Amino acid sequence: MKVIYSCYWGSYLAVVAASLHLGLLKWDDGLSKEKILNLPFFGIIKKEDLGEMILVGTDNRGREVYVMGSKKSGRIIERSLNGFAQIYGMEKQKVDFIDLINCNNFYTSLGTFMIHKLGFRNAGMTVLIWGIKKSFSRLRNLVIKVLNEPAYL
């Protein structure tokens, strides 16, 4: 089974979710700016990488965990994956696509806009990380739900 966490850029919320899933970021750790900035792939996925699935690691159940930037197309990608699975007779449970668009908030959007459109990387990261902290409980609950799903072999 493969787990794909997707957000607008694939570089922020998706990386935090994948890191929680893999235990690289602990549930009860203080969510400091330094810890977030040091997560693998955080903030380094570029525009030309949108749509690429990037392997972050394998969890303790053998599931490969990916991140992917999908802009606002997460629901379309999820339906496409399910359609391909149906056409090729594959089980839908082999790929778990998690669109994190609902974990986005004003501050994560503003921070990414400041970074990518205005070029204000430091100020944008500060705003973005504040937004991630504000949506952390929603993000954590989604990851917990994925972790508790039955394993399909």
The other form holds:
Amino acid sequence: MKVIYSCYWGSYLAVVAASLHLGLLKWDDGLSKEKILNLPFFGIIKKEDLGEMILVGTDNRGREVYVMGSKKSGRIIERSLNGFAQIYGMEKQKVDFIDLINCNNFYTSLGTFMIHKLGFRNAGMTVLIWGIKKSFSRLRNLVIKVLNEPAYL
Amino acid sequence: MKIFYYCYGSAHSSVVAASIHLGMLPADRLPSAEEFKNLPHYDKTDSYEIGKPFFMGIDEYGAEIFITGMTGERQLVKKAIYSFLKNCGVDVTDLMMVNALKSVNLKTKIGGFMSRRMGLVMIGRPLTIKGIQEKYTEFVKLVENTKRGERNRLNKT
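Would you generate the structure of this protein in the form predicted in complex with its partner chain, following the form predicted alone above?
All chains and molecules follow, beginning with the one already shown.
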């Protein structure tokens, strides 16, 4: 089974969710800027990598955990991947695609805009991380739901 | 082999291209409006189905023909599909993705928007057909090119 956490760029909310899933970030961690910046793939996925599945790790139940940048097309990509899995006879290779677009807020949007469009990386990162902290409980609940789902290996 | 004709919403151009490919529409004359309306999925795919691939049939070389919608993010969606298949260990050498949207004109785009997005089927559907009829020879050429590519991959002359 493949779990894909997806957000616009694939390298912010998706990375935090994947890190929570894999235990790289603890539930009760203080979410310091330094801790978030050191998560694997955080902030380093480029425009040309959008749409690529990037493996972050394998969880203790054998599920491969990926991140993907899907812009605002998460739902379409989810339907596509499930459709292709069925066509290629991989129903057992279930895809759990978690579109995190609903976890975005004003600060995450502003932060990514500052980083990617204005080139203000440091200031943008501070705003973005503030936004991630604001969405953290929603992210955590989503990840807990995924962790509690049955795993088809 | 699997061939996927893709367009914006898998309701018009991909349906027409796949239908020509499968002989459900003629390649040697202009089909009537009725022939378009009777095609499976023609102007019927809803927004919540965009992205889902639909099986249309099997061609004379045994290839399975599908249609799918990718909205305006065709490069992104295609990349995600290839990345997924690669990560699942699928050999993609027998997979062809064909963009059917490049044969579409403004009439079909406006008609499609009116029918699928605004629900004005009575006005939108005839407009999509009119647009496709105007560009029909391009659809036939697209399918001929696709079949040529298909034969090359299958090493058939």
